[in-house]
Structure formats: structure tokens, C-alpha cells
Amino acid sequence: MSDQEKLRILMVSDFFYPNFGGVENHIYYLSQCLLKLGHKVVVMTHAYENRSGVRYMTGGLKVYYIPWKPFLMQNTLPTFYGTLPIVRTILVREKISLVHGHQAFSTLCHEALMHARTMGYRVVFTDHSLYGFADVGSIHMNKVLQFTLADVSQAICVSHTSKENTVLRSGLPPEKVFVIPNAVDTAMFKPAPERLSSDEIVIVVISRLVYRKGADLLVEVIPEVCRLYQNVRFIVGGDGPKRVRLEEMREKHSLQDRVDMLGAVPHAKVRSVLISGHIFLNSSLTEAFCIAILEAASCGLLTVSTRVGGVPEVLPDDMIVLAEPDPSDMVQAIKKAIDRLPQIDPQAMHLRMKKLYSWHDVAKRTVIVYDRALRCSGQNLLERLSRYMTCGAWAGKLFCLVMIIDFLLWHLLQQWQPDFDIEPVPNIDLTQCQHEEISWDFNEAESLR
């Protein structure tokens, strides 16, 4: 790949390692594949406890942990303009050609995209979640998203359901939104070498124990399934405010020997938990795309999940049993899954997942979106302000004021420290510095060059 074709991408989100979750995994694996394709990738996130400054990860992935502490749910405190100097410095020092923000709930993402557009950079946004339209929090979040996406070059959603949700919430033209699903590292999530005995059926739950993930449904489903099947045992991995309810349920029904509560499970140990079970249970009340389902299927588990959001798009019908988010319907779905277990071949399921979902394919499709974003025509401030005015009678004027102030502050920074006074980072090839942080198929990655 020639230097002219190489892109220099800045990934921005409040959610990144050492925190674990779907967004964190998506950014990490996508960045690794983009590096293998010859592009340069830099990640910007906030500081985590004592992790601050510049760090390098597998494959030479450079991460800026800027000195901003999380304020609420791993999000930084909104400052509007406080991040402008450091965002500008990183963009200039790293000679960034495109900025890619992740997650609508990330404050740092919204601010970085705003500053990048002020400075004339092309920006891409990926939405990983579904939001409603009626509650106060969703109304506020949707207006913020409308502000950010009013001037975005292109957008990506992880499912068709997520695309419809994002278009309705933000008013973004559908032709600007692409659907690129998540993927799974099948080299890391492999089935057990030997097939498990069917004398005891183990149902695995690995999830944050919060309302959105359907922890309250589990409180009603688990006792009923244990009553119907004496040979069924549950393994529950995860932590959260709803863990107390599950502990109380276990005590109330005397299920201490049939429901194992593991607490928080490190991502490196998720496979070891999955391969000890036959069925994976997902009880989410809302889900744009559930990576946990992919990980379970890659390990050869039959999935039972609520029919919400983008979940029906994730797996073929013979690999998943869907149910309404209702306890009785979920119990019936588990019954169907138990009856179907003899037909499940974990190794065959793993091979199918390897063909269906690949991070290398996700990276190549994302590069196509990047190329389309870079071909978008540049707009001056007045043309951009006209787009913000369409966001509402009062909100539009407020958004315009915010962008005008951001534009003036950027020019003040240009006068105080011109771009040529900011020393660029030298190009250092760190792709040979591999660590044991991730299992990786190097031969397949090299074939994509």
C-alpha cells in the first residue's frame, strides 16, 4: 500500500481498555485490523485511574489517555471547549486525515467530532446503542446526537434496526448511514476440545446485571426452569446493582447448588466460562447488536435470547431461539433449546461463525466508508451553520452559537501556537512489537495487504 493510500485515523471514545465492553472491543479489534491493512490508527480516550499519558498496545496501536477523569458511567464531564487544545494538538502532531467517533453516550466523542469539523477534518460516527424517544434521558441524548450528526461526513450503525433508530433520532439522511455489524475473534473463542456430557445441562449467563440487560427477567426465569428440569444448572457471570436481587432469589428458592454466581468475569476468562455450558442465555431489554451472542456461538453454545433490537439479525435461525421479553415465553424458549441440544455440533457452529463474522471484513468495509467520507466536499463555516439551523427553532440557534465560539477559539489557538510550531510525531514502525494481549491470525491478516 502506497503512502498516498494510507489513512491516519483517530478513534475517539470515552469507552476503551482497560474498561471492558462491546464498544471497547469494537474499537480495539477494528484498530488492529486497520493497522494490518497498512493504515495508522491512534486512539484517544480519558485517563483510567493511574493510566494516563501515551501507551502502546499490540501491533503498535498508540493510545492517548488524556488527563480527564470520568464523571458518570465512564463518561467525562461535558466542557464543550475544554478539550479543544489537546484535540487540536493530537490532530496536528499525528497528521490525522480522518476522525472516527464511537458511541452516542460518549461526551469525549461528541466534543472531538465538533472540534475536528471546526478544523476542517472529515469525521465518521459509529452508533452502538438503541435509544427511546419518550423518557427525559433519551430526549436529551437525541438532541445531542442531532447536533453532532448535523455536520458528520458519514455514519455507521451495527445493525439495520440501529440504523432506523439513528436516522429517526438524528434526522440524518439514510444514504449517509451504513450498516457494518460487529464481529468476533474466533481464534480466541473456540469450543471445548471434547463435547460436554448431556447428563447435566448448564445454562450460562454473562452480562452486566442491570435493568437494561434484563436482570429482573432472570429472577423469574431461573427458578421456573430449575423447577421443570432437575438436571439444569445455571452459571451467572457479571456484576451490577441487580446482583442483589439474584442473590435473594437464590436464597429464597434454595438454589445455591444450582446457580453459581461468579461476579465480574475478566474478558480473558470469558471463554473458559462459556465452554463449561451448553446454552447461552441473553435477557436484554434493548440491544443494537450483542457481541456476547457471537462469542457464545463461536464457542459452540446454542443461544436463547430476547427478540429485541438488532438481535434477530445476528445469528441464523438454527443457531438461536428467540423469545419475547416475558418470563413465560423465555421459559418456553429454553425448553425448545434443551430439546434441540442433541442436534448441535459445537465444532461445526464454530466453523460457521468463522465464515459469517470476521474483523478483517469489518475493517475493509469501514475503509470504504472512510474513502467516501474523504470525498465529501468541504464546507465553510456559513454553509455548516445553515445545517445546524435545521435542528430546531431554538436548538438550531444555540448550536450555531456553540460552533461560532468554537471557531473563534480555534483561531485564537492558531494565533497563539501556529500549526508549524507543533512538532509532528516521527513515523516509527512498531508492528513487530507484538505482545500476548490478543490471539491473532497473522497469516490471514498479511493476506489482506
Given for the second form:
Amino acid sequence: MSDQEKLRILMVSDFFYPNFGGVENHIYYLSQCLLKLGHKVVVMTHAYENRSGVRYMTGGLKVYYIPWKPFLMQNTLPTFYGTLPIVRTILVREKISLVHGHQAFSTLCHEALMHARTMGYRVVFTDHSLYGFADVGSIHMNKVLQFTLADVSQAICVSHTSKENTVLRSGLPPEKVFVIPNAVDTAMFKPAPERLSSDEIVIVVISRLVYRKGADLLVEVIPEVCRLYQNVRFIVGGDGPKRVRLEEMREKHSLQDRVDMLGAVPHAKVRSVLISGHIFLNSSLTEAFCIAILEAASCGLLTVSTRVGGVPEVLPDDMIVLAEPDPSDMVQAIKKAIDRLPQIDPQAMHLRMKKLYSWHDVAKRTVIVYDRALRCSGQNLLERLSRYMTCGAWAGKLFCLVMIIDFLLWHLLQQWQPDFDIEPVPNIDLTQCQHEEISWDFNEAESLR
Amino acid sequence: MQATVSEISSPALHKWKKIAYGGMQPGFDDNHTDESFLEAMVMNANVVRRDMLKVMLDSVSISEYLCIVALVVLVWTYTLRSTFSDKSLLLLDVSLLGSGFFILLLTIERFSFNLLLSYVLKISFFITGLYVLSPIYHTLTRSISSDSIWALTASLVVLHLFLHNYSGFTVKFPGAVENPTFTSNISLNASVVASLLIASRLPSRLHVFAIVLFSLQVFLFAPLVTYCIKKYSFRLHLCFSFALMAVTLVCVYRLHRLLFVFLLAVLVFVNLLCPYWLIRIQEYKFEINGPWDEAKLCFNIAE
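Structure of the form predicted in complex with the partner chain, please, following the form predicted on its own?
What follows is the entire complex, opening with the chain shown before.
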């Protein structure tokens, strides 16, 4: 690969390791695969506890934990211009060619994208979540998203439903929004070596026990299924405010010996929980993509899920049983899944998942988006302001004001510390020396070499 | 990916599908926008179309309560001007209490003797407590200048009207399931404080007792009584409201011309302009629903 094609990408999000979730996973695996493709990737996130400064992760992935403390749900306090100096320094130091922000909740992502646009960088934004249009919170969130996306070069969504949602929320032309789903590290989620006995059917639930994940549906569904099938057992992994309700339900129906409550399951142990079951049950009320389903399918479990958000797109029809988010319909779906169990071969399912999803594929498709973003013509401030103007009668003018101030601050910073005063980092190739330590499977990449 | 192609080697090879698995769909870019894009979007599914007459009739209960508050303020004014003596005020209290109970007796179906007894007991405790405390109320805010008292009272009454729960009741209705909301409690408290502020400007303790009792009776129980009337018969509610409006307008007219014009303007605004306005802005209602919405549970969660 020639040097010209090599991209230098800055990933920005409030959500990154050591925090855990879909976005964190996505950024990590995408970065790893981009590094494998020969691009340079730098991640920027806020400080976690005392983890502040620059760290290197597997494969030479450089992470800036900038010294901003989170204040609410792992988000930094929105200050608009507070992060400008550090974002500028990182962009110049690392000679970044493109900025990629993740997740609409992340204030750090919005701020960094704004500064990057002011400084003339191309930016790409990935939306990982769905949002309604009805409540006050969503309305404000959507306005913020409109502000960020008004000037974004390209956007990525994780499912087609999420694309529809993002286009409606931000008013972006649909051609600018790409759909690139999440993937799963199939090497980490292998099925059990031998088939489980089918005398007893184990249904696994792993999710945070909160309202949005449908914990209340579980409270209705579990006793009903236990009543219908004497040989069904449940394993519930996860913690949250609704755990008390589930435990109450277990006591009320005397199901202590048939419903295991594991509490929070660390991600490294998810596989060992998954392979002890036959069926994976997902009861979410809203979901843009749902990586948990992929992990379960990769472990060879048949999935029963609510038909919400992007879930119907995630797996082929013969690998998933969908139900409306209604207890009786979900019980029906579980019945159907139990009937279908004998035809399910976990190993075959795993092999199929390997073909259906891979992070390398995700990375390749993302690079196409980066190329498109880089080919977008650069625009001066006035052209960009006219785009913000169209965002609304009052909001448009406010957005313009925010951008103009950002532009002025940027010039002030340039006077104070010119670009050539900032020392660029030397190129150190860490991929080679750390190759042995790479914890996850690169079989596919190696076979390509 | 070669594997991907074999995965989708169905006859419909070149048809785009709304799926996320299997890598990039052959022949289509990731930003492909199909004709089925936004097919599942539903607009204005739950919008209720209102008609003018219904909204106007519903707004009558707002103006009814406005008039009740206006009458209370009138009584305050006349007492402060010493037009009303303490004796006549007490008479007013007793007659209000009696008529309130009478209306409740007539309109509530399940009104047992025990309930009445418990009400009478509670109210007698309440009255005794108020009587004992009235010397304190008399001097409580005496040191505050009168201007501040008027300004505070006026703003508290406006706050009370602004936060009042016009569709329900401020005290718990016998047998009602839901509790009064937080804002309606704030509103009630504002009105209580307003009447206590007024009480410090009165000449005697008996005056204080009578006026505080009167205000509390009205602010606590008038919403309950009007609610019962409305539940009993909507027609009766309308008659009662219009009678009340007429009486209030006449009384205010005799007090002050400008206030009369102001009250009339408010009533017209509430009963005619606001409903018209609401119907007009209904056109701009734009509600979007689709598969991205959070699913609603079809059962109640008993915590």
C-alpha cells in the first residue's frame, strides 16, 4: 500500500474502554482492522477515573484520554469551546487526515467534529442509536444532531432502520448516509465443543436489567414459559434497577431452582454463559442493531427477539424467531423456537456467522466511506454558514453564531501557537513488535496475506 | 467477500433487501436508498381532531374557577375596606360550608353517613386549630410593608391560577385513585400563603380567623365541589358556571370599571380566543412514528 493511500484517522467518542458497550466495541474492532489495513488510527476519549493521558492498546492503537471528567452517564460537560485547544493539538500533532465521531449522545464527539470542521478537516459521523420524536429530550437531542450533521462530510448508521431514523432527525440527504452494520468477533464466540443434551432446554438472557431492555417483559414471560414446559430453565445475566422485580417474580412463582440470576457478567465471561444455553432471549424495547444477538448466534444459539428497531435486519429468518413486544406473543415465539431446536446445529450456525459478519468487512466498507468523504470539496466558512442557516429560524442563527465564534477562537489559537510550533509525533510501527500479543483472532487477515 | 455471494445466491440475486447481514449487497453501495426507504413511517397516527364547540365547553371550567378566585379577591378587598364586618364574614363561612356539604351530599352517589361524620370531625378539628392559631397569623407578617404584601399576594394568586389543575381537584376526592399532582400542590400552597399574607392587614383576630377560614374553604374545596357538579351533570355545571360568571362580572363592575374590562377580556380570551387558537394550530401538528420508536408495553407495571 502506498503512503498516499494511507489514512490517518482520529476516532472521537466519550465511550471507549474501560467502559463497555456496543459503541466501545465498535470503535475498538474497527480501529484494529483499520490498523491491519495499514492506516493510522488514533482514538480520543475523556479520562476514566485516573486513566488520563496517552495509552497504547493492542496493535499500536494510540488512545488519548483527555483530562476532562465525565459528569453524566459518561458524558463530558458540554462547554462548546473548552476542547478546542486540545483537539487542535491532537489533530496537528498526529497529522490527522480525517475525523470520525461516534454516537449521538457523546458531547465530546459533537465538539470535536465542530472544531474539526472549523479547521477544514473532513468528518464522518456514526450514529449507533435510535431516537423518537415525541418527548422533550429527543427534540433537543435531535436539534444537536442536526447541528453536527449539517456540515458532516458523510454519515454512517448501523442498520437501515437507524438510517431512516437519522435521515428524519437530521434532514441529511439519504445518499450521504451509509449503512455499515456492526460485526462480531466470531473467534471469541465459538460454540461449545460438544452439543448440549436436549433433555433440558436452557434459555439465556444477557442484558442490563433496565426498562429499555424490556426487563418487565421478562417478568411476564419467564413464569409462563416455565409453566408450559417443565424441562425449561432460565439463566439471566446482567444487573440493573429491574433485577429486584425479576427476583420477586422468581420468589412469587417458586422458580428459584429454574431461574438462575447471575448478576453482572463481565464481557470476557459472556461466551461461557452463552454456551450453556440453547436459546438466547432478547426482550429490548428499542435497539438500533443489537450486538448481543450476534454474539449469541455466533455461539450457536437460536435467538428469540422482540421485533423492534433494526433487529429484524440483523439475522436471516432461519436463525431468529421474532415476536411483538407483548408477553403472549413472546411465549408463542419461544414455543416456536423450542420446536425448531432439533434442526439447529451450533457448529454450522457458527460457520455461517463467520461468513455473514466480520470486522474486516466492516473496516473495508468504512474505508470506502472515508474515501468519499475525502473527495468532498472543501468549503469556506461562508458556504458552510449558509448550510447552518437552513437548520431553523432561531436555531440556524444560533448555530451560525457558535460556528463563527469557533472560527475566531481557532484563529486566535493559531496566532498564539502557530501550527509549525506543534511538534508532530514520529511514526513508530508497533504492529510488528506486538504481533504475538494480539489477543483476538486474525486468521482471516493472515490467510489473505 | 466470496462467501457472501453464496449466502445470497437466491434467484433474486439483484434485488436489494433490507438486511444488515452478509456484507455489502452485490450491485449496491452502502448508501443505496431503496424505494422502500421510510416506507414504515406513519405520520399523525394518534392525533385527535378536536371540534370548536367541545373545546369551548371544556374551557368553561377554567373561567369558572377564574371567577371563583375573583370572588375571593373581592371578599378580601371588601374586608380590607371594612365593608364586611367579622359577623357577616362568619355567616358567609357557615353558609359556604353548609352549601358545600349540601352539594356534595346531592352529587356523590356513595356518600355514607360514616364518611360525612369523618368529614365533620376533620373540619371541626381544622376550624379549632385555625381559631387557636389566628393570633399568630394576625401578627406573623405584620412587620412586612403593605406594598410588599400586595405585590406578593398578587403574584401568588397569579401563580396559583397558572399552576392550578383545572381538570381535576386539589384535595383527594373520596374514592379517587390518582393523587393530586405536584404542580397542583404548589398552586394550593401559593393560595394558602396569599390568604395568610392578607390576614396580617386585618383589624382583629376574629377577622383573621374568618377570612383565613373562608379562603381555605374556597381554595381547598371549591375545586372538589365544581368537580362533583361537573361529574353529576354537565348541563348543571354549565348553568352554574355562567351564573357564577354573571355574578362575578356584576360585582367587579361595581368595584372598579377597569378591573371589569380586564376580567371580561380574560374570560373572552379563555373561552373564545384560546379554543380558536388551539384549533388553528392543530394544522401544524406533525407527529412521526416508525419502527425506531421505543415499544410500549401493553400491560401495567406494578412496582
